[in-house]
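Let's start with one chain on its own, the form predicted alone, as C-alpha cells.
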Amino acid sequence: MTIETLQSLAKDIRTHALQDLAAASTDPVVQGAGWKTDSSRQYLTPEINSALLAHASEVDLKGAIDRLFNAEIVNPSENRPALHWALRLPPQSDLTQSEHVTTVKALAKAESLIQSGAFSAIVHIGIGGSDFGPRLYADAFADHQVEGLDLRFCANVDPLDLDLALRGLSPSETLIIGISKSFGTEETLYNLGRARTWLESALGSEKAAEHLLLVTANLDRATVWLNGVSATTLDMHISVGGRYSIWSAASVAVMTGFGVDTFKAFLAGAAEMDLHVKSAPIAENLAARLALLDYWNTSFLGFGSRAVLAYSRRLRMLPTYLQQLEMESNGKSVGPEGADAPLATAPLLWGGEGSVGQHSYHQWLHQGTHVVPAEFILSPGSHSDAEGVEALTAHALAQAEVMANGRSLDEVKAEEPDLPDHIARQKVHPGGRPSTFLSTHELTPERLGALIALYEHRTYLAGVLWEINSFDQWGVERGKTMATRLKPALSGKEKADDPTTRRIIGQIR
C-alpha cells in the first residue's frame, strides 16, 4: 500500500536539507485560473511526489471530483451533494439550474436596491459562514464601494456588536438583512430581533418589514418568525453549506454595497477554477497537489500548523475565512462509517497580512522552536505605485528564502567578524522551513473568486485523503446544543449537570 510507503519515505526526508531539496525540485510549479504555485521548498523529492500520486491515484482521487461535480451523494451525513460550486455556473449552463437562480435573483435584488437608492446604509446580520465570506469581500474590495451606501457587519450575540453597527444610522434610510440557513442560529436571530425593535420602534411594523431582507432554506420559519408581517426574502440552497456560501444570496448585501458586476467578476474567477479542477489531471491539478500537500504535511511529516501569510491588503482577511473553510470542514477523528481516521488530519491554520506579520509573529517562524509549513501568497492589490509592488515582492521572496535556507554561524561571524559568541549564535537562523509560494499578478474579483474555489476544492479533497466528511459539522452542532441547556442554569430556574460550570456560574452571578 501507498501508505506504508510513504510513511517508510517520510522517516528518510528530515534528513535532507530544504535547500538541497529545492534546488533539486524538477516538479515545482502547477497553475492554474491565473495562479501559479511553486512547491520547491516543502520536503518533496520526485520519489514522494510519485508516491502521492499514486496514492491519489488509489483513493480515486479524480472520481473524488467527478463525484462533485456530477452533483452525487458527498455529504453522507446529510444524504446531500455539496452544490456549492453550482452557484457560480455561466447562465447558460443547464446543470443545477435552480441552485444558480438563486445567485441570479440575488444579483437582480442588489441591482435593484442600488438603483432605487432608497437606503443609505445596509446592516449585515449573520454568523459564521454567513458572515466571513461577506466580510472578507467588503474587506477586499473596500475601493470597489458603492457611494453614498454605508455597509456595517453584526456577528456577535454580545450586544455591543449590534450597537456599534446600528450607530448614528437613520432606521428609515437603513436596511437589516438577516442571514441564516437554517433561521434557527440563536445568535443571528437575536441580532435580527434587536434590529427589527430598533426599525419598529421608529417606522411602525408595516413600514419596518419594507426595511428588512431575510436570506434562508427555510422559509416556514422565517414566516413564523416574521408573524405575519410581509419581507422580502431570498432561497439559500439546502445543499449549500454555510461555509461555502459567498456565492449564494448571502452575499446580497456586498452585491449591493460593491456593485453586481464586481461580483459577477467574482463568479466568473470561481467558474475558471472550477473548470481547471474538474479537468486537469491530478499531477497537474491545483487543488489536488494542495491536498496531497496537505496530507503530506500533516499525516506523515507530523506538522501540525500551517501559516497563511498574505502578501496582499485585499487578502487581510483570509486566514480567518480560511480557518472555517478548513478546520470546521476538515476538523475530524472519525469518518462517515464510523471508523476513526487513519492518520492525523487537518493541522491548524493561522496567519495574516505580510508585511505586517513580520513585525510580530514571523520572528517565531523564523527561529522559534516548533517548525510551521507557511503558504505564501503573493497578489498585490494595486499596481498604481511600482516601487510599493517591489517592496511587497521583496518582503515576500525574502522570508521564503531565509524561512527556508536559514543563516549559519559561519554566515554571521563572516557578515559580522566582530561579534561576541553568545550574540553570533542568537543571530543564527536554523532554516528547515518549509514554504509553499501561491502568486498571482494583481488581486482582482476574478482572481479572488479563483482562490478561494481552489481552497474550496483543496480542502474536500483533503477530507477525501483523510477519508473523513467534510460536509458536516457535529462539533459545532454540540457547542450550541449545550449554550442552549444552560441558559437556565445562568438565570438561575436550573442547576447545570457540571461541577465546574456550577461553579463558574456562582462566580459569574
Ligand code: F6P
Given for the second form:
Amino acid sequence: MTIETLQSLAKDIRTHALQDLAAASTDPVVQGAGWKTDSSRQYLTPEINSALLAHASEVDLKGAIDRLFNAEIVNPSENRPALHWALRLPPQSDLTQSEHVTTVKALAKAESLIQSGAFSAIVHIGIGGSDFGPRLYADAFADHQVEGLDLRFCANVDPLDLDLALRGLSPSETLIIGISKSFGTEETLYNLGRARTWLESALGSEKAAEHLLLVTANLDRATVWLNGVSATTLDMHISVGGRYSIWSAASVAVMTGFGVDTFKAFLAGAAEMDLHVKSAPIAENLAARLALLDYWNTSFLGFGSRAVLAYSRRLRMLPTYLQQLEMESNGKSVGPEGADAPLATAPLLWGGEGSVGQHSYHQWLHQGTHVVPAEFILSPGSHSDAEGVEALTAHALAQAEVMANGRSLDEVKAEEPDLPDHIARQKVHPGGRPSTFLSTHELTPERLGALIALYEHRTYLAGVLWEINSFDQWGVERGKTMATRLKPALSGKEKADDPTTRRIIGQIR
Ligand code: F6P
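Could you output the structure for the form predicted in complex with ligand F6P, given that the previous block was the form predicted alone?
Following is the full complex, with the preceding chain placed first.
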C-alpha cells in the first residue's frame, strides 16, 4: 500500500521550496549516542514522514533490527548472521562471546607489542574492508599516534604501493601485518609475498617469521602460505563482513599504533550507538530515519547519488570508507530470493573533506544541472585556535543554506544593480539542493565509533527497504576471474576473447 502512496507523494514535492519545507518541518532533529541529525532541508513533509514510517512498520524495520541483534541469519546467501556489533559488546555481556574474543585477543596482542617496543615500524597490508577502516582510523587520530612507531599502509597490487610503504624501513625493526579475511585476495597475497621476501633476505626465514603477523578467518590457507614457519596469527570471525570489520583483529595495527585505550573508547562509542538503534522507536531511531531518507531520495525522488561532505580533517577519509560500506553492501539489483529489486537501490556515494571541496566540486553542487542530496558532517571540536574552527563551521552552515535556498535573479540584481543581465543570470543559484546536517561537538574515538556504527545500521536497514542482502558481494567475483584469464593474453601466450580487449592489449604491450 505505502509504495503507491509514496510514489504519489513524490510527484510534486520537488516544486516546493526547501526553505518552506524546512520551516514547516515538525521533527527536524533526531539524536542518539552523541550525534544529532537535522533533516529539515530535505524534500519531506509531515505527511511524507508519516508515510515513510508507515512503510517502515509495513516491512517491519524494527523486526529487522531485532533479527540483526539476535544473531539471526540476515545474510541468507551465505547462510550467516552479521556479527560486527558483537565485537564491540561490553566484555561482561552474556552473549556467547566467540566473536568478541577475537577482538579481545587482538587488543592483548597490541598491548604486548606496545610493551615490547620490539618494532619501530608496522606495515599494514590489506585491501577493501581489510584496509579502509584502519586507514581511516589512523588518519583520524594521526595526532595521537604512539611515539616512535611508524605506521604504514599498503593495499594496491601496483608494486609502487609496497615500495613506498617499505621505503626507508629496516627489516629488523619492522612488523609486517597481513590482513585478509579470505586469505585469498590476490593483491594482499602478492604484497605479503613481496614483504616476506624483503624480511627473509635480511633476516632468514625463521627470524623473518617473528616479523610477520597474519589476521584471517581462513587459518588453513594462512598455514599453507606460512609453509612450515610459525608466525603469529589472529582470527577474524567468519560472520563479520569485511566492510564491517574495523572492530575486529583487522585493526590490530591501529590498536598498537594508537593504544588500546583509544580503541576501547572507539568500541564503546559504537556500543552506545548499538544501544540507541536497538532500543529507540523507529521514529526516533537515527539509523532507521536515515535509511528511510535514503530510500525516499533514491527510490522515489530519483536522486542517483549522495554527497558526504565531512567538515572535519579527522573525517576526510570517511567518504572513501563509506563508499565500500554502502556501495558494496547495497549496490545490488536482485534480492535474496532471486527477484529483481522493485525500485532503484543504493545511490552513488561520493564526497570529500570540507572546506577543501568548496574549491573543487561545490561549483557543480550549486549551479550544475544535476541536483544531489548532500550530507554535512560537522564536529568542530574545541581546538585551541578558535578562528579556524569558527571558519570551518561557518562554511559548513553557509554551504548548506545556499545549496538549499539558492540566490534568485532578483536578489542578484538587488545586490549588484549594475550587472548586465547576461552576467546576473550566471550568478543565480537555483537552490533546491537538499541536505542533512549531522553534528557532534568533538570527534573523539567514542564519537567516531558511534558514527561508523550508525552508518553500518543505516546501510543494513536501507538494504531491508530495498529488499536486497547487504552482507554478500557476488558482484566482485567476476572481475577477479576475468583478470586471471587475461594474464596469459598480456604475456602474448594467448589471445583475449573480447576484440576490444584484444585491441587495447595490442596498444599497451
Ligand atoms: O572487494 C571484495 C572483498 O572481498 C571485500 O568485501 C573485502 O573487504 C576485500 O575484498 C578484502 O577481502 P579479504 O579481507 O578477504 O582479503
